[in-house]
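This document opens with one chain alone, in structure tokens, the form predicted alone.
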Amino acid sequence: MNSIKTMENSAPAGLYIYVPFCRSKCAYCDFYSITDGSQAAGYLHALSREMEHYREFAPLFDTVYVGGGTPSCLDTGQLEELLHRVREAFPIAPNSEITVEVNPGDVDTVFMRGLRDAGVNRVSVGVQSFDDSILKSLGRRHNGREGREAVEAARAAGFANVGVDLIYGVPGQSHDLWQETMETALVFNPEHLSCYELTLEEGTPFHRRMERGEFSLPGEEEAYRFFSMTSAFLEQRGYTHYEVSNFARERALISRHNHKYWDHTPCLGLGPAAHSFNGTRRWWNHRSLEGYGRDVASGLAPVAGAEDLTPEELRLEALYFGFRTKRGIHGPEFRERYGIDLFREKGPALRCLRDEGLVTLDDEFMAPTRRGLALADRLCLL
């Protein structure tokens, strides 16, 4: 029986901090958040106490990612305090990638300079669209002008690593309108672009409207047209399509933090609803600021649930993540880490995927084609 030789990863760990505040809830969003910003001080206090549980999690961290929720609901003083507490609690490498997500409408050049002063060196701007009608349909509280001004503010503050998040496949969004959105984003020459297909989770207002028949999402063929035109358009303009939804202007600008999720590097998640992974075990915090704070105040780790991954589950995840990235899967490394020679044991299935134009194969690597990236979730079932 094959077994995993080791799940130890010598790479520095990643740190994710979930900020659970939003000024309003978007119609399509299923992430946990609350709109009562008066609880921010209590949240920061609880976060500091949670850090005490994990001081020995890893010998070194080299990425810190502050997401949510809407981190820019906190003021720069609170964000500076948060990052100060992080540096006191954990060994953060000097060259770390430190990212904060921000929403247009919350930020200006003064705010962005405050982030820079706090040690942030990368911002991810949740623009989603520059079209006012699309933004309104999504329930976003900013307009297209504010989206452009937010990216301009990041540049004016001196950020040399700016990411822009966009959404496609929105009802009423034509291919021409989507291309116009991408062209507008490229005016700012962002180092990173995340282009997500709109998906709807049960219970969200958008999902309920779809169930009532008020609109429908693009079918499989139409969704692939959006995906392929996005990939072709951005690659023609020099971006590397390195993961299903992510593009970088240079390989050095690929999100270092996100890559840790895709190669099973340990990541510690702090805050309500945050997830953690130590190499073989995954756990997640209470999806409630009240439950999170109650456990922390009692001296407990605020864990709502956990799972220990079997060797087979880890292999399947490694396939899933590998086929979602342009880098693909390195056969010898996979064999060394997960105990299976994919080329030998899955050779016929891999050759079938190659013949269908879904992957490329050589002596050591298998990697998804553009069409394969679009079907990445299915490729891991080979």
Second form
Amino acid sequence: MNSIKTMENSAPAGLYIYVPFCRSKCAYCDFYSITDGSQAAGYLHALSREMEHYREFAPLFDTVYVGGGTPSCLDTGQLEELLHRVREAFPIAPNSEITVEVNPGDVDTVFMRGLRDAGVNRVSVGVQSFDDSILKSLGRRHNGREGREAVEAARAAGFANVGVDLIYGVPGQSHDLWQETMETALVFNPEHLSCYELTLEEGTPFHRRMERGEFSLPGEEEAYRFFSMTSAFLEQRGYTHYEVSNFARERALISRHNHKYWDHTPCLGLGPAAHSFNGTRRWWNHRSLEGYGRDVASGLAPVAGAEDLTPEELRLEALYFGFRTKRGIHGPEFRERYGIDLFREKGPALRCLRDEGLVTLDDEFMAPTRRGLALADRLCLL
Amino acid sequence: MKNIRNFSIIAHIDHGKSTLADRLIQHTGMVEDRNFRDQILDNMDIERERGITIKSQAITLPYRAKNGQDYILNLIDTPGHVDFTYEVSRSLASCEGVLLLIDASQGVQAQTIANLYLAMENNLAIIPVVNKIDLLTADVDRVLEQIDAELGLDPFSHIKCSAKQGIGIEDVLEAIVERIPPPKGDAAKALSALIFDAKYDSFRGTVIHCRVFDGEVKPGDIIRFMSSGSTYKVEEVGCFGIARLRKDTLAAGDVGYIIAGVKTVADVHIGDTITHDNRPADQALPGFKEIKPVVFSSIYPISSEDYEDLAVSLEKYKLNDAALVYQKDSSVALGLGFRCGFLGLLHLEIVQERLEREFDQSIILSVPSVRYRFTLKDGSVVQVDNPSNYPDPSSIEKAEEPFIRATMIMPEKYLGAVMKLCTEKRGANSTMNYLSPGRVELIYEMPLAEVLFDFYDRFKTVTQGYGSFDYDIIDYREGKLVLLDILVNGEKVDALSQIVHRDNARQRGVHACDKLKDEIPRQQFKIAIQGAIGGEIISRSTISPFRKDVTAKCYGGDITRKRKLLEKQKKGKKRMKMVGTVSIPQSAFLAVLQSDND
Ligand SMILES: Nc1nc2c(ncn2[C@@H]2O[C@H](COP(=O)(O)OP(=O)(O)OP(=O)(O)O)[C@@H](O)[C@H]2O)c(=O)[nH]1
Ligand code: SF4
Ligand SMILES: [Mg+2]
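Same protein, different state: after the form predicted alone, show the form predicted together with its partner chain.
Then the entire complex follows, led off by the chain already shown.
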């Protein structure tokens, strides 16, 4: 697996680093993470060894995203060291977007300043909710006040690009309560908002509680009402609903890194459970720190599995991504990259979607409407 | 030839024919034990899944009798289901005798009698075999009375056995040798062999299954099909083991196969006579009675580009299912297809499944119908088996539908429930006979269409499986018929139309709309389903649209997982027929005829 290069895709690549530590596990989360922070040093060491396998991955990177897990389980010194190694190992463009995810409760102004000093220019704060009872039922370890303080700290430290992550559709959450949470977030005028509908993942405590009938998630109609009120509310407050779960105050403020996933730009993922994509091949690392560490220690890339995507698979993904974004699918570009003239081959189906008010069509673009976005998983089955 | 015995095993469904065949096969050592599996002759996947025999299957068994002589036993296992009686009758043309199996606990059932009549028509030796004597509920004495009273056979001629436990198998074999006459015929005469089945083999062309009555055939011979006159050179002959067993020659009295490089499927006709080109027989063998299909439905390829492929597949399929008849057809909603005639709804299902499995076809079948007869005001008479051809109502003078005589045998305690069911199905002119105390035979005249519409399942339910049923078509009778159309989002889908009796048209319309609501998957737009008679909407249902169907997150690891799901959904969608913008699954067309309680 040595020196994997990106396939002829000229856009600068993205770099993702997965930090597999959390101080405690949230009830709904199925990400891989451990609570034993004492392994951080070993992890960081393994990470720099993993980097060695991918020196040739891409000629240029212009985004770095440190996510998790909980990157703010590391201290700013460790994060600074980590980013330093990244710059040593990879060609990172000067104006890159460098994001770190942080959790309320971990961070204060000092921490945020530390991040800035390390070269981070964007933080994404995992607020989820400003309501204590909702946070409790999600099994989050922080409260609403700590959420507000974390965003304030980012501002105080001078971050000009702050993202706030929120969750809706939590059992017990009324529309009013949800709107209140959004209002609170808007007080800080965040550049970016991610609003995720709560998803039940098998094997989580939350899932088990639902199986036992302790509560139920909103039904489809209710979920749609949450979705569309969120979209309408934030757009009315000046945000662009640019992807199913993502909002930005201006076009320039959309997450550059996340966007790479949606247009098949190569992304290198480092750390346990991280996924990588080089233009035609996708591979993923071992989901445990042990398995990951073992491979790295023996000089191997810690890859657990891989798939080579056929043109048809790439095409399906591209349709799926396309209908998840407000921009939609650019017909000529799609034909160029995926070899199909959608207007010609799927004309009747597209027109039917347009007549249903689910997409708009013009000479170049087919783009989902708000109702269309809520059905993105179906639109791509054209 | 005097040591050949040709016989079929016939019986009511599930009385143990295939299991008895297993024991005979094992007893004669035809199959090594490690290669054995139950109902070994049921070699099609659908036979094994459904646990019933669909095709007659021949096998040649060597047997050394107690008299020390070696015999060749050509056994044919036959299906028991009423839809496949034609398979039985073709098998009987190759035999001199039958084993008539009777389940010791169920006793004589409707197809026991029907199959007995077939054997008698063919003047075959009949050996009654009482099977399943191991069952606690077996009542052999009662069965012997039935053999005497209901079948008119000598009860002392019976053999008792348990096919499952291998009891009495030797007695069965000895009876075959002693009581079934050897074939007549003369190997020195001109060749005359009856084609009773065939199968297309992509490597060898058509494999012809035949019974040689006179003469002899061997590789190198030039044979002629007497109906078409076409000639072929024989490549291989043989008999049937578990696989084909090559032989040097097939002679008078033998049952076996001929491979003669026949690639033109249309040259082979079931029932045709094979003779030698240079020394033809004087006349063809009588062949088989023409069978009349009773259920009609159109087959369409899911994707219209596959029409030609379907045409070729149907032709090859028909070789192995002589009961299927078809001709070209087209539908406004579904495009080009084939109108097919079937022997019953089970037959229809089997054809659909075999075309899918053996020929890899993705198809849709329109709602099945019987054949109606209309006398028009101008005096002409038209037969209509396709609702699309329903005449202009104002031109109809008289409408008639086929009637059957249904014969049902059941324990007396179910009589009330069955009579109620028959009345509901517009049954009339009933007669009833006590076959023995507690056992009745009930005869009703009923419209065939009502019997198709979920009669059989309900009959089995109300008799808790203890009732059996057989029918004959008797005549056409006048009925108040109307055409029930189905509209999907305002567009008429002709393949969903049905001809129904006016008195229950409304109910059928409601039923169809409800069923379609369950069968047609939700889409991103609202789907309105309406039932209409002559432009008047009589029923409706609505399939609500999807409002939200989108995954919240779509980053690194989520993508592959999601794509795999989408691929599965796409595959499912490919198996549905697009009518306008609505995808209709195959199951919807048959569901319209099914009752709610299954
Ligand atoms: N107890 C018992 N069960 C038997 C016996 N013979 C057959 N069966 C069972 O009866 C069922 C039907 O047996 P089959 O041999 O498939 O019956 P069939 O007559 O070939 O059925 P069709 O081909 O569908 O008409 C199976 O479950 C057999 O195991 C027997 O002698 N005793
Ligand atoms: S939601 Fe975030 S903080 Fe909570 S367990 Fe999952 S990764 Fe850790
Ligand atoms: Mg059988």
